[in-house]
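Shown here is one chain on its own, the form predicted on its own, set out as structure tokens.
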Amino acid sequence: MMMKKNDCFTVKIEDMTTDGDGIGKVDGFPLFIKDTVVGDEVEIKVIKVKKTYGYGRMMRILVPSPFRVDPPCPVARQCGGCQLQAMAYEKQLELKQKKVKENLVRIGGLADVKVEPVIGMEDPFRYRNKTQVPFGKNKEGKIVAGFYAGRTHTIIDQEDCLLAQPVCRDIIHITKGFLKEFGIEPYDEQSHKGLVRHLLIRNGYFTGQVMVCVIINGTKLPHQEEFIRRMCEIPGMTSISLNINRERTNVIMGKQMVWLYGTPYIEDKIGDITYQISPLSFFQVNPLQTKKLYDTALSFAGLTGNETVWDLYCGIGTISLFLARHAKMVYGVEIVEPAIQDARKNAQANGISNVQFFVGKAEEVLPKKYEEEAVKADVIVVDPPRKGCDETLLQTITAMLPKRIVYVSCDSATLARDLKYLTEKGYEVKKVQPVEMFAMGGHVETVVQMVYDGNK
């Protein structure tokens, strides 16, 4: 059958992608269909046809899935922030476990590895400690702020995201009113004109501290003293800053910071360790689940107090400091220099002295240290970005022959690829534990314990 654009079909949704699209088939030909849920029977119209797959638009639901629920957010379908709100939460967790398992089998060739059920949340809403809000104007010229529609840069006007803390709603509302009152223009991507591009809001889940950073296409915010005054009426306001980004780019943050009020960071806790978090720092967005994630990583590291640990892609030292309490020495590597500055401050503030941090790419720093200084490790922890580990880094890790590798991954496809390499070099996958970090979204964090098998 030759499928073409605008053809209409009845489709049963059999699976879902990590982006939240339903997957249905017509005569074996897969179609990706937004706004559908596993188990739905839907009428769809084909909107794009590729060689081996296509895309469809859901026209109406003929038979709803038993896992379909009414999303609590009124703009859940339009907004690209949540992909799975229309699916029962228990089914979301099952789907994520299934995706991890499928990738380990299909990409990693690890058919015999058990994937544990996902460690989920009691309440999968209001968990985010970081919110980035674009500002713009709608077709009527009204200032809007919220979140981008799926796969577009059209802003869905929504002040109260149900994944964010309620304080974000107040900050967005006050900022919109401030811009309107003083005639300050939001940024327009097409013309590269206008001033206010985004708000970055961070809040300390356990400390109640609040940070606001205004990203601007300029050097100064007009009437900024009045803006500061209004922001300081919000309980917990600790840090107010400007971030200068005058580039034509989709990258949200620029490199230059201007401090307007308070400290250049907020503090929050994971367990009994306090962390300083600056606007440019990487810090896990789900503080309740982060403790569970790091407890899992700590358990998999199997520390007795005598080990040397290398923590690669260490960010502001979150995992490093968590491990240092149980290890002889921890070395952290991170490419972002401000993050390493935060890591060193965090170590000092918590009285942790058995850590040392290096600035640079993990795939450059560790090989150089190994070749020039013959550094050793009993345990290596990696927490890379979505692209996974560079092969040069994996080569060095396996050459160092640590007893255990703990791999923390936010992308199970690149995780599976890297595990395949490591297993071929003599490491055995012992435990795989997915942890819910992005409730209502398609992604899942996964922690893997690997042990060297000298018999291979």
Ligand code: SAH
Contents of the next structure:
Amino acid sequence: MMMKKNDCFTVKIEDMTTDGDGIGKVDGFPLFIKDTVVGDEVEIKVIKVKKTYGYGRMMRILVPSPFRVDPPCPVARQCGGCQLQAMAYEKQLELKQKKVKENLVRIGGLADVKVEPVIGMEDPFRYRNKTQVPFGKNKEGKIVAGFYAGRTHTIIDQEDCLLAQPVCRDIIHITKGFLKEFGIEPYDEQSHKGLVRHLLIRNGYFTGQVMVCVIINGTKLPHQEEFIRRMCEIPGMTSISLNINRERTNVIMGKQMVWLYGTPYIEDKIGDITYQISPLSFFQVNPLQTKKLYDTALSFAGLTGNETVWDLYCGIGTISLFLARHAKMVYGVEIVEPAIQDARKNAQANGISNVQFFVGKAEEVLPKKYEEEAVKADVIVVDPPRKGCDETLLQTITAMLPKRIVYVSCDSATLARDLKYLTEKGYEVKKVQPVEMFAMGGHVETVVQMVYDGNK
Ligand code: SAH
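Show the same protein again, this time as the form predicted in complex with the ligand rather than the form predicted on its own.
Full assembly next; the chain just shown is listed first.
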């Protein structure tokens, strides 16, 4: 069809993208439309047309979706943090399940795959244990701090995020006041000038410990003694640090840490395992749901106590330690060196000795170990970042022929691609369990159990 910019149409929103845009079709041609909810009937104006899809702006809601709710956060619409706040929570879960299923069928070629309903949250707010807050100035030169608007680096000045713990609000508020009082400049991306770029706040859900890390474009925080004094008034303050990032980059954290107060980590518990978490290490952001995620992974691993397990992309050894009590031996591989240091400390602190950790790329470490030492595995767990597993790694995994593979994924499209590879090598998908980790956001975690089907 001939569609042009500024054309207007009436469309029914049929689906949503992971970024929270509604998808509606005009004569079969899909349009992505912000600020709409599945089930809405809306009037739209076309703002961009590409070959196979386009973008529309929502002009008017003609018939609101029955799944529409009033977002509880006053900046839900502008803020890039939440994508689905205007949609009933039950519907969010249903859409996420549908998305996983569609990707496994379309990309993974798994026509008959059964995807379980998403394990959801009882209370889908205030669940995050980590908050990253950019600092800057608005047009009037006033210091602002909060969250980026969707797809831009415009800072929405908002101290209280409804996904974060209330303590974050106090920390942001105190820091803002501190910068103002002492004339300390927030960082400006355009000119690459100014000092304070971000705050990283982490809190232990079960321990109540709080960590603050100030990311600076410099080497020192002026009046740091006063900053420490003020931060120490926050209940649970356990760790205060600076992170030095002098690069012109979107990457939030630099490599170098300066420790100002307390321990260089905070602790939290998942199940009966205590983890030490450093500012630079990955740790799942939703502690209550993480327990459910790891319980699912544990059950899919089917351990009896005799198994050798490889946990690839192990971070600070969270899954490794969770499985170790039920296995003979667990080997973890992770690319970030400080995370592996945490993993080793965590093993020791929990009195777990049947684990061993390696620093390096999973797709290099495992093939090398397999070639040189013929290492074996009964179960292999992978939990890669969004881009999924490297094919070299999948090759080695299928050569090692573990009885079971447990795939923990935060992106069902790359999951589907990798499952396709593994099923072609004789593995069969037995169970697919999505777990909510990002309520109000578009993403979902998925745990898949695969077993080797020798007949193929
Ligand atoms: N299983 C852990 C971490 C999962 S996040 C947990 O549940 O907490 C993915 C991890 O993979 C991150 O820690 C990241 O640093 C690591 N990573 C990214 N690319 C990697 C690679 N090529 N090889 C090994 N680890 C990698």
